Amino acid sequence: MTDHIRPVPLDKAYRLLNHGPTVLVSSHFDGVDNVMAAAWACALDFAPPKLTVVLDKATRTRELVEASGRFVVQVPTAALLNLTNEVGKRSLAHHPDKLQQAGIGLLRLSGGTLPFVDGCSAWLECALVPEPHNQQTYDLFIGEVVAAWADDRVFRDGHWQFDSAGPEWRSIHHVAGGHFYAIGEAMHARERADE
């Protein structure tokens, strides 16, 4: 249901992903859709947005991310836990039902190809700047944000508002072996005065 996506400014689309959460990387080419799990993505730059999101060689994402340049990187929430697990433990090249086996339900926010997950609290489409020698050498691949979108029951004035909504909609952050933690409560630090 895309009744509360809500279009993010660009300017403000680092925000989604500077808490650090793990990821759901989507791709398309060729007829087939696929999603993986990903923990290490980050926000790059503000203007034009771009962040960074590791492919290993292995997984057949990246196989489609090279082939038609563009991807999206959305921010799962606790409600899809299990799902997230799913599909970054089973690959598309062994398991070619994987996205039905995970019940993904897939959306087409930006009227093209690329397949967004249902249900995330934030989605970014990113078209691919190539470097070679980092995607080769550190699985490291560069996007730039070309739109973004998220649930205005979770994020919305450009911030999070992890506090106000229900515990599903927190982020959840892979340590290893299946093993998450949903981000916690908020913190203020104190301001000082100028001395």
Given for the second form:
There are 2 protein chains.
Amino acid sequence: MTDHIRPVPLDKAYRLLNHGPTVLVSSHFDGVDNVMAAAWACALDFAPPKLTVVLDKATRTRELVEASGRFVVQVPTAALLNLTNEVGKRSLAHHPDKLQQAGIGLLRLSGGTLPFVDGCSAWLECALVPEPHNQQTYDLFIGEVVAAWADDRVFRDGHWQFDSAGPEWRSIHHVAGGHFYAIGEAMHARERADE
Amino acid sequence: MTDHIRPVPLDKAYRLLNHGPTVLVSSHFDGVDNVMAAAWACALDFAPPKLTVVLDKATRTRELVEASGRFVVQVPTAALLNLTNEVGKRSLAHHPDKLQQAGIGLLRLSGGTLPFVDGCSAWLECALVPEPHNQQTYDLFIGEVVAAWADDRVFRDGHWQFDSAGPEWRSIHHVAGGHFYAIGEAMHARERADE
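Form predicted in complex with a further copy of the same chain structure, per the form predicted alone context:
The complete assembly is shown below, putting the previous chain first.
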């Protein structure tokens, strides 16, 4: 179902991550696709949009990112809770059929070899901004967002639509082990008269 | 009401940020306290626990952090929605009475001059890990968490208790403008028999 996938203007891309969801990180190099879960991903800049993500040295995805210089950060939905938990626990090194076992479908939204996880609510295609000291010392990777998409059933006109989309569209926020929280209700702060 | 504030073991401190809440960053130098809001804060490591936070060059808090080498990252609750939005929009440079206007109460949990915002659910006291290149190029600051506390009405035994605490205790997750989402319901991923 790619009919609902729409480009997101780059100046709105930060909104896809701003509320702190747990994400999936995917990459590809030399015929190998992989997907991992990451709770430690965060917006870093508005224009051009950048983000940070922590990729442990034990992950195969890190190797693919370092080799290809490209990766995708995407926002899984509550419907992908088990899938997200499974790709976060299993390494491709020990489970060569990890993606099939987790039931992951891959799209090639950008037209190249980069894999995008089907069923997510939003996708940020990133070019690695090489920072060897950060990568080696902190496992911290910086990506510049070069393109973004979202499913218009849950993000449109530059805004998340969690209140009107079904509960299966909620972003998920990892705490520890298999424990997550779904994002909840919208709240709007008071506007002061002197502003 | 500090009766409910309990130390959190450092090996559990990452859980206070893992679900991606918007935070308040406070600091102190030379008699000046300040507090700002930051949606771009993220866990970076487990042991010792570290975190990242983006501090724009226009913020007064950044000056205090760079001068003192210390700051607090704390998790505001839904009850602090308006306060969080206000300290995120106003700079101490233009609003010298910013903290009073927002109705912020400060605690000195660590016994020194560092200010901790009253009414939050969790507090992480950080020592700046100086990385001048990251700070200058990306506005990206790294802190090592040297102590942590939480209010036992919403975080205890190493776990968030959002389901049993009242809705006023929910963490808040900023999207844009005055728009936030509260954290929602707990979700537990399936455990597979082969694990």
